[in-house]
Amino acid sequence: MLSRRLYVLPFLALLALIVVWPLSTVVVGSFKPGAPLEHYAYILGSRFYLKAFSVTLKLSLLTTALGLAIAVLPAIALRARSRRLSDLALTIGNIGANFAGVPSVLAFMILLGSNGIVTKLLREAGLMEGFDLYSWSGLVLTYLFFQVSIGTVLVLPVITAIPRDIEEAADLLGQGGARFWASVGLPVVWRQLLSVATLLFANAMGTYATAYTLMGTSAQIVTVRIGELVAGDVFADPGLANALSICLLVVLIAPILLAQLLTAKGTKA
C-alpha cells in the first residue's frame, strides 16, 4: 500500500513546481518592503484599477450567462439525435475551445473587422451600421466564441445523462417539450450547470490574449493591466502587478467557493 502511495509523488512535485512555487513568489512579491500593504491600499483607492475589476467582472458574468444559455440549446437539441452527431458536435466544440486567443481574434478581424468580408457585405445591405469589433460589443462577441464552445463541450454530457424515463413521464403528464426542460430537466442538473458556469467564469476572468489582441492596452480589464505593469517600458511595477494578481485570485476564488457551497448543500438536501 505504501509503494502505491509513492506513485503520486511525481504529480505532487510537478504541482509544487508549476503552482505552489510561482504562487508563493507572487504572494511574497506583492508586499512592499517597509510598507507591506501599500500596493493593496493603492489598488483599493485607485478608480483606474477598481474600474478594471468592475469591467472584468461585468464581462465575465455576462459572457458566462450568455455562453451557458446558448450552450444549453444545442445540447438539448443533440440529446435526441444520434451518437455520431453528438460526437461531431463535441469535436467542433473542442476545436472552438482551443481556437481562442490570437487565432480567433485574427479570424474575427478578417470576417468582422473594419474592412472585413462579412462587414462589407452587411454594410452594403444596410444591416451593420454602427457595429465596431474593436469595442465592448466586439469584446463580448469574441469572448462568447470560446465560452459557447467550452460550454457546449461541458454541457452536452450533462444533458445527455438525464434519464429518458423522466422525460417520458413528464410528457405523459402534459409537461413535455420546453415545459419539461424549464420545470424538470434543467432543475435536475442545476448543480452540474452551476459547476460549468464556474469554469466559464474562471476562464473569462483569466483571459488575456483575446482582449489584448483585439483592443491592446485600451482593453480595460485586469489581466491587461497586469501585463502592462510586468512588460511596460514606462509604467513597469512588478510589485503592483503581483498585488493585482492576488486581488484577481481572491475575486476569482470567492464565487467558486460559493458555487461549491451551494452545490454541497444541494447534494445534502
Given for the second form:
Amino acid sequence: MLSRRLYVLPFLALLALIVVWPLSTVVVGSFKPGAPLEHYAYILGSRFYLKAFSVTLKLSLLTTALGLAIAVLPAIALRARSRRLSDLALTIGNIGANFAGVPSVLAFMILLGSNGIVTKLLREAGLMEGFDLYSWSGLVLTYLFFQVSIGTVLVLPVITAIPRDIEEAADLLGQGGARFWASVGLPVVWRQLLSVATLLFANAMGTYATAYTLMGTSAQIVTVRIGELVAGDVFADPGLANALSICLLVVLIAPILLAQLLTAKGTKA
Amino acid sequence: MNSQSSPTPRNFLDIDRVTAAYGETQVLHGVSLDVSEGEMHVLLGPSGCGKTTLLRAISGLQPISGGTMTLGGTRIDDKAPDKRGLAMVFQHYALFPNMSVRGNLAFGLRGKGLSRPQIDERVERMLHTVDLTARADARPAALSGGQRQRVALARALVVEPRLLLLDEPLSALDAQIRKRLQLELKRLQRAAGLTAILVTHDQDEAMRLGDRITLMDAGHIAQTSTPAEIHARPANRFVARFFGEANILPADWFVPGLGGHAVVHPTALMPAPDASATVFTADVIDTEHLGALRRVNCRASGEEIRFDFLPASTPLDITPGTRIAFGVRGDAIHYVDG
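For comparison with the form predicted alone, provide the form predicted in complex with its partner chain.
Everything in the complex follows now, all chains and molecules, and the chain you saw is the first one.
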C-alpha cells in the first residue's frame, strides 16, 4: 500500500515546484512591506484596472457562451453523420486549439487586418465598412478562434456519447429535432457542458498572447496589464503585478467553484 | 397515397418485397410478411439475420431501398417515423434520464392537441395499468430493470399506437423477471387487442409469446408459422436446427431410398418393444436431467441422437455404453429437403 502511494511522489514534487512555489511567491510578493494591502487598495480604487477586469470578464463570458454555442450545434449535426466526419472535426479542432496565440493572430492580420486580403476584397465589394480588427470586435473574433476550437474538441465527445436510442425514441414520439435537444439531449449533458464552459472561461481569462499580439498594451485586459507591470521599462511594478494576478485568480476561481457547487447539487437531486 | 384499402383488411400490416442495406451490405433481401390485426408476431433468428433491421425499417428509423409497407390499408414507407402511427420499445429501454416516470410518459403526448388535464388523465391511467403509480415521480436511474422495462412499455402504449414494435424488450433482464414480464406483456397486448411485432433471438420467448413466428435467416424469411407448426413441421434444415433440440437424421433411415432429412423430436423416439418395430439402434453416451424429463445422448452411424423420456411413467434403466433399439411413430417424422 505504502509503495503504491510513493508513485504519486514525482507528481507532488512537480506540483510543488511549478504551482505551489510560484503561487506562494506571488502571494507573498503581492503584499507591500510596511503596507501589506496597499496594492489591493490601489487596484480596487483604480478605474483603469477595474475597467481591465470588467473588459476581461465581458470578453471571457461572451466568447465562452458563443464558443460553446458554436461548438454544440455542429456536434449535434455531426452525430447523425459518419464517424469519419466527426474525427475530421476533432482533428481540425485540435489543430485550431494548438494554433492559438501569436500565429493565429498573425493569420487574422494577414486576412482581416487594415491591409488584409479579405478586408480589401470586402471593401471593394462595399462590405465590411467600419470593421477594425484592432478593436473589441477583433478581440472577440480572435478569442472565438481558439474558444470554438477547444470547445469543439471538448463538446463533440460529450454530444456523441448521448445514447442514440433515446433520440430515436423521441423521434418516434414526434418529439425529435430541436424539441429533443431542448427537453432531453442538452439537459442530459448539462453538467458536462458546464464543465466545458468553465474550462473555456478560465482559458479566456488567462489569455495573454492573443490580445497582446493583436493590440499591444492598448488591449484593456488584465493579463496585458500584468505583463506591462512585469516587463515594462517605464511602469515596472512587480508588487502590483502580483496583486493583480491574485485578483485575477480570485475572479477566475469564483465561477469555477460556483459551477462545481451547481453540478454537485444536481448529482444529489 | 396508396388507396388499396379493402372493407375488412385481413392483413393489417403488409410488408411487400422490402430491401434494405447498410452501405454496400444488403441486409434485407426482398422480405414479404403479413401481420394480422391483434396478432403478436415474433421475428426470430440468430444475430445478424436482419430481424432488428426489419423492425427498424417498419418504424422508419432504418431507410429501405425497395418494396412497400402498408398499415391498415395506408402506405407508411414514405412517411416519417412519427407519422406512421406506431410506437417502439427499445432493447435498452431508451428512457429519458432527465425526466420522471410521469414525464417520460407525458413526453410523447405533447403537441398532439391534447389539453393538460387530458394528458394527465391518460398518463395516470397508464401508470395504473403497468402498476407504477407509486414510482411515478422517480427518475429512471432509481428504478429496477423490470420497472424500467414497464415504463418503456407504458411510454409506448400511452400514445395508443396502431402497431407496437418491441426490439428484444426483455433481453436485458434476468430469467425470473423475464418470465413474469413475458406473461404480463402478453396479457397487456391481448387485453388491448394490440397488434405487435416482437424481435427476439430466444426461441423459448418466441414460442411463449408469439401467435405466429417468423424465423429469419441472412436477410430472408425462412418460415412464418404458428409456434406449434414451426416446431413440428419446420420448412427446412435451418429452421429445424434453429429449434435446437430436434434430431436431424438421414431420411433413408426411415424410408429406404428417400433423399433429404427427417426431423424427429427427442420426445418422439421410443425404445422399440420388439425387432419388427426397430428403426435404428444407438449407443448411449451419457444422460442428463432436464427437470421432469431425462435426456439420453446417443450415437448411431456417426449421428448424434437426443432422446427424452419421463422416468416417472417410463421406467428405463439406461447407463452409458448400453445399446438401445429405437422405434418412431410414422406421424412424428417430418421430412425436409436437403
